[in-house]
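Here you get one chain, nothing else, as structure tokens; it is the form predicted alone.
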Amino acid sequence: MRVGVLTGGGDCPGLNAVIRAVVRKGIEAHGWDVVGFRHGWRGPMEGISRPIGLDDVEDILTRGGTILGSSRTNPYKVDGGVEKIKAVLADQGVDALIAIGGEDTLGVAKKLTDDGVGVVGVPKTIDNDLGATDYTFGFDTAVHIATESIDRLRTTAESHHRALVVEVMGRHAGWIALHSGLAGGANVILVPERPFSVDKVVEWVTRRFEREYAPIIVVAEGALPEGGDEVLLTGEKDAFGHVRLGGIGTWLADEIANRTGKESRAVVLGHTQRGGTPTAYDRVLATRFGLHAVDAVADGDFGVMVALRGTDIVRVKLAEATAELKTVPVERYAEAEVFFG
């Protein structure tokens, strides 16, 4: 048997983990030729692959980022995309697909499915905002990086007696900076989830100033003043739809600064969060979706993805995973209104 494994998205910590787990298990388990697909759904839509073998995911374990390169692709945006990807893996000899990634890239997985192509789905994303799974690998890693970040703002905020806006990752969902917010002791975290109000934000900034310390405010750059739009880099979407978005820290530290007349800066942890070495805990949960990947495609298993639930890792229909994003219930954490604005 041959099978082939991608990496589609945005990269993050762990990816290799899973590579790495399905050519070992593919190979040694059962004997199978693995086949790596470059750059996403462009691999395979533009027969860009390579064989993959033990020596070549000997050392990757702890390397971040991915050994097989990714992108944005989205063959269904592609004249005759999904046509070229069954072409490819009948001239390759590919049996099936391993495909891990995020909401895009298991809804390809998900409609190339339904267009009769043997895939399992693996989830990956740093937002953990996949439905059908407790968690995703890379989540762990980016709050670790986020957390740490804040841990080292607080110090010189504090030096400086100013106010430091934290503008993490987060599109729809606010996970990121949930969990580092929570982490690293942040007196207000603003998520996408609920718009906040400003004028709020500002009462609560005046009074940590008041006590002598300095504020830090964490936000996720899809996070919504009540009456106002996202903050966006450019106006440009990729071939899945999505805008960039950027610029809210900077925003919101600009009215912090002009209403309270104190010093305020922010800083946008960008990339940093996507980058590195993965944790200890996103190694282990990586390895296990890959091997359990594999199982499924041995039991012929496809248009489904491996899941946690629990300490479990399950299957579920790929149409269940990508049916819904995953968001913070904010409404759990009335108690902690601070946290929400």
Contents of the next structure:
Protein chains: 4
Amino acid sequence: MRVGVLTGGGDCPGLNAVIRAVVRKGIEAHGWDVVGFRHGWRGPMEGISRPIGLDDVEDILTRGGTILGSSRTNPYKVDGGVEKIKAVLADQGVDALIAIGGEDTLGVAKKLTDDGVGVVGVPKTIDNDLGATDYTFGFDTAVHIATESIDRLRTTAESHHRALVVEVMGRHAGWIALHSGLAGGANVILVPERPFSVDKVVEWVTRRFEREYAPIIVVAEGALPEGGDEVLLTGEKDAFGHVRLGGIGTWLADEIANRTGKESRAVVLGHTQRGGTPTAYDRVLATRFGLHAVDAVADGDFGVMVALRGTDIVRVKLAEATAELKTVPVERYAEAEVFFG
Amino acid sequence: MRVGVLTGGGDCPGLNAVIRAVVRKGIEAHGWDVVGFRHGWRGPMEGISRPIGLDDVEDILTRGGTILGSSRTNPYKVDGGVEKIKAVLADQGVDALIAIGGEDTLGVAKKLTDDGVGVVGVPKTIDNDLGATDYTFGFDTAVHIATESIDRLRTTAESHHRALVVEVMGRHAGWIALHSGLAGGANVILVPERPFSVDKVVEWVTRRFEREYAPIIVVAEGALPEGGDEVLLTGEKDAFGHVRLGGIGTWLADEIANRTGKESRAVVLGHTQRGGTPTAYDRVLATRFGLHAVDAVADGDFGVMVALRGTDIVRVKLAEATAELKTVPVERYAEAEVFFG
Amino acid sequence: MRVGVLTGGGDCPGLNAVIRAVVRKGIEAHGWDVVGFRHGWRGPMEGISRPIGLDDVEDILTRGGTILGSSRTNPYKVDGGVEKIKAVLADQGVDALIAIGGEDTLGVAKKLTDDGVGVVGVPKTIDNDLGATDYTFGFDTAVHIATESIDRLRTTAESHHRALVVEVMGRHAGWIALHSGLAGGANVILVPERPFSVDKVVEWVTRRFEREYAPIIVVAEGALPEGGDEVLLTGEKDAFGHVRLGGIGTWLADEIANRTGKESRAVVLGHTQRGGTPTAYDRVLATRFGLHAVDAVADGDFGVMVALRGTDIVRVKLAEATAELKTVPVERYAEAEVFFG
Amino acid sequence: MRVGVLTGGGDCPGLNAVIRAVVRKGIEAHGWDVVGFRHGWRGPMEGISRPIGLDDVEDILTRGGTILGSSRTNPYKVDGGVEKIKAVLADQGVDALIAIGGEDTLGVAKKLTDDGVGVVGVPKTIDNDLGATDYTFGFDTAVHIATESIDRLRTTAESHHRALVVEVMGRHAGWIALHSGLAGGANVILVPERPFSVDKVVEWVTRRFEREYAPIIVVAEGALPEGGDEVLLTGEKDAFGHVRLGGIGTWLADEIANRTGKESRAVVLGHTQRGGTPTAYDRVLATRFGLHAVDAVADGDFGVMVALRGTDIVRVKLAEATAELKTVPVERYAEAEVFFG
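Now show me the form predicted together with a further copy of the same chain; what you just gave was the form predicted alone.
Then the entire complex follows, led off by the chain already shown.
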């Protein structure tokens, strides 16, 4: 048997751990040939592949990125894309595919399965916003890095009696903000799921200063002030013009400085959150995902995605898996509010 | 309302995060007075306590250890111990207790509830061997530290063509060995749940050397070779005399060296695994446990323990919680075996 | 004898290590009373102080920030400021001062010594731009943090075939950029000492992409393109308008994207570089500075600053110490250029 | 021109950074062919080599170990060893060698130069015990790792009111113990240069417990109690029998427990100290060593070793460089004693 593996979409710590597990189990337990397709779906479409053996994956568990490269190519948006994939797989004698990626990659995986190609999906989103699994790998690493930064920023904030706004990843879901904010002891946490009142933020910040501490505000990049959308849509640049240039973190730091008269600074963590070596947690999760994806292929159980439920790895239909975005529920946010101010 | 909190048993990263969450939510959400009892159950027995306010917990989230101190005192093994506790609580006007600890501490919590004292438990075991919860805080930190060490040891092993045996914590359960072994890319993982064959270990090690890599063997402190118990019981010191002195890691490194003729070294990670700042994962888990313990007290729901199930914090009866040791199941160990050799 | 200690200027990892060493040696070796003045020079001017004993410094070695607080108050810019200090010192029976700070703080220390107050200086600048000492504490920590970030950003850059611009601290001196750029394997390093040619940067970046790697560009916040000053002075905002808003990093990332057609992103490390626990190197250096400052006071050798020369701690006159900014010399920058492109 | 490079002796973080700098500068600045010899001096003796190009060193800066492998082979202890090296170099057209290693490797380098082979040395010793240079790379990494461990152990010691003995590397020189002890806030530091009085250690430990803190004792593996040598020589095993089995750390922990009645534990950091990614400090130092070694070769200045003096890289004669062991001087140890107890 000959099985292909590919990675699609953005960088995420743990991709290599999945690849390693697939190769290792495919070869050691099943005697398969494993083939790596390069650059996401471009690989099987254009026939860019190479065999991956045990030696190729010896040294990759601890490394960020993906040895296969990635892309956002979608064969369903390319003329004859699906036919090309089928031809390449037939030509190379590849019997099944393991596709590691986010919503887009898994969406293609689902359609391909419907179209007769055997695909098993492995979920990947640093934002943890995929509903069908408790957690995705990469998320713990992002939270870990953001928390380390918050730890460091606290002493600086305290020494200078400043407000510090830390902007973390999360365009549509506030999981990284919520978890790193809780772990870092943030005094305000702002998420995309819940438009925030600047007055309320100023109130928390002021209370903090009155208690003679320095406030740390963790804000997801996708968080917006109440009415922020409208203002942006109407193009009023005075009030929110900074948003596009410097992001919500910079905008909020300015607002806090203006309204409280206190020094206020923003730090935008940016891409540091998604690179580098994965945490132990993410290595274990990614490894287990890889192993169970191989099991699904061995069982001929295609059109599924591996997922974490409690401490178990289970299989869910790709159709369900990509159905909806998992956002921070009201009660989880409420849980954190007791630490605000 | 006046609520007491105490920590019992061994050190574990995240204890302070629980205390902080209890104090913060107790005061901010319920207006309680929170009282810290010192030295585990000795505190409420001997009346050693002090009020804990918001300022006392400002700075403790990131710190290992416990600001309350700990002990292994068991009031049920002290004459009149339970009566003393009741008298102290009555005297200090304490209405309920939150007890953070392992099997022993929670066992006392259960009995006290039966005896009419309102107690809510928070589980704490670095070994992750408590059945009623998916994970306990401290475990992720221990795995993280062990994994960092394995990462460092790999290059040394490779440079010197040596076998390296890493002994990690885990007397009765192999969770730390399993997870850090998977995360560190270990070539053999040995756990207390499964007596190991030295011949098999030597086979894996040899195969590894033949592939021109250096083997890393992760062994839980409680792992034993097949027949190890008997040998130890009969007092044959020649074969296993080293075990008591240097631990299983040292013993195994010697065995490997003797049987393969290759250099072999042991590193015993020891107490470094259970101290210092908790990982972000453990801080979030410990914080959520603390918040939900307060909810249980507020609900008057005593005799329960908070527990993680998937991504939810739930309550379980203390009676169930302490009933059995959660060991590494056969299938989880089997999952890892594909990486051996 | 009664000796005061104070910290002035910006936050810097290692301040608490100096304070601890001063207190420990002052008390243990000399039997002094040690007094901490709060908020830099404001403390001795306004009489805000408290005794510091051994217990106060037990727990501070590993912590960022300063337990004494800081400020930028300059008694020579306050009416009667110096007289106030003399009066406070006389009143509190303080015989000598140890002042930990940068150029401004040490400038005051020098003048005060001339005016009859016994002061010993301890140099502090995260930028490492003080000429009289090989290194200052805080610098190694800043370089360590910047390097960790570069390590993480590399895999992201590679996975996405992007240029990544990392903006680090250094308004007037490029030491942090130079050292973190060397340690992180940067493909271009830009420092304030040397206006850069954007054409040349684009050439290096292009070469890097041609070799199928992703370029990492480390730029000090104070670095400017050739002609940048003039352009800024003449107020031409089109070309350099972004500089003020987003900093040189963002500006440069835009330039690279525009000129190469490749995706390009900026990460501004900002305040994360100056907070949190010091590296072992900085803890040792800060500790030794504190010990030797006590020796100078004990010798009655005022108007001096402790400094590192090779592996020795020496004393230099404060007058020399604050005379000139230590910038990156031409040959040190040239040394690094072999790694560009 | 064709230049060979090799690494000899034990593992040390930074070896790959030297190799990368040599290759990069050799090729980019001088247009050399660079050849890597494998397994230390075995490589040039047996002709085991391969060309190293820019791509080979792209990814190695952050990695521990050495891509060239290492050995302790000494051509002067092999019949005709030197002649073999000359023949291989002539055969492969190699004009000069850069040898990275410790005392042994550099001793061979010196003799080879005397025997007409052009060699430039790069010093490598994790123990920092080479007299001709302020610091060697690898040392800062070892101190960093030991300090992180001490930080973690402190909270465990405090929570359990235990004495914790941390055994670090250093057979003949106590530099790692001294620096990690200072950086970690150790309460006793014991080094090979100074036989210690167990009574004195017990006194410090006791004082610490009386102040209600938990003592941390950092001991170099080569430290010995007063009279320890004699006792060992006379073979009295009762008193010091544990020394050989468990090392000085374990022995000392037992002594402390026996004499104070307090719980006492030993942690032996072992090989974790010498593997894994180098600190930023070590990467910069190693890189600069590599660059300057190339300069020396380009100048035809053989028989020298590069060395750090203050912030400069200088050249010293190999003869001087290997003449004597740099141990911890009396005054540096005395400096630290103020923190004992």
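So that the term is clear: the rigid core is the largest set of C-alpha atoms that superpose within 1.5 Å between two forms. None of the values given here were measured: they were computed from a predicted structure. Residue numbers count along the first chain shown, from 1.
- G184 is not among the residues whose C-alpha shifts by 2 Å or more between the two forms once the rigid core is aligned; its shift stays under 2 Å.
- The Cα shift for T133 between the two forms, taken after rigid core superposition, is smaller than 2 angstroms.
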